[in-house]
Amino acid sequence: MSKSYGTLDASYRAAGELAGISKLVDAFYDYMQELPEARGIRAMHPEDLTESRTKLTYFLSGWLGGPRLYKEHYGSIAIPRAHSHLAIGAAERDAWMLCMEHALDEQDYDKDFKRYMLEQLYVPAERCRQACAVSRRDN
């Protein structure tokens, strides 16, 4: 695996910059709508996914070392806290990851970068699950 992923804008460039990230996000949400395993997480989103697609694209841009578009357009975000009101458990986390795995498979990315992305994206996905568990426990 390239040691440059996660350094400066290496991941952003490996993802194809904004156009590549947009393509990944579109595939991700397409799988969310198609996969039976994703019905629960799809129901957590608005019917019109336009803003969800934009927000994830902008978030991933900055997260991958590119322009911090999410912050520019929406302000700062703490992903786990922003999702803590939802009922995200292991099944929902895994469904999200499954959609992302399928979306990554469609991309013309290096296989090492695809593996890197899945490993890295698991971290915020798991933190969302943990934040939701704490939120449910506190209520």
Ligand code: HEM
The other form holds:
Amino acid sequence: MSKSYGTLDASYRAAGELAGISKLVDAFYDYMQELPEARGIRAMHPEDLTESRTKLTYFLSGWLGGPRLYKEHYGSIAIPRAHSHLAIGAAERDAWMLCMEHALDEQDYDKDFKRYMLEQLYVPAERCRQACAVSRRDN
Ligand code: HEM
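What would the structure be for the form predicted in complex with the named molecule, rather than the form predicted alone?
The next block holds the full complex; its first chain is the one shown before.
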């Protein structure tokens, strides 16, 4: 990738630091409330999304090379394991990605960075699906 988004805090800065990430996550959960395709994954979340918004914002801060706020506030997390109790299949993974795609679209980001984010976020999203498939098989 020409702009080296994966190095040091380049992605964190491209995302607009904490204020930018928080805006992205707010848009993401707003789409989750609105999009018919996301009704199923919305229903998996608590009624009040305030903590979900904070947790995803904090997680993405560290994930993008900025301050590791999730770890500081909540401790270590392995994203696939944190989702393995949920029923996430391909449709749920795609619904999550769709909310993120819409949210990214309305940010004032470079086109390249939007594409980079979607590609990179697909990796943990797909790992969540796999972790759920494995844990269902074990039950
Ligand atoms: C694959 C589709 C996904 C679905 C359907 C999904 C759904 C959920 C749900 C239902 C929760 C629990 C909310 C709660 O009880 O408070 C959650 C928590 C969380 N998710 Fe996801 N998620 C997905 C992918 C991801 C990805 C790709 C990331 C990170 C890049 C992520 C980051 C988080 C974080 C940080 C939490 C908070 C965990 C905690 O502290 O308990 N999720 N997710």
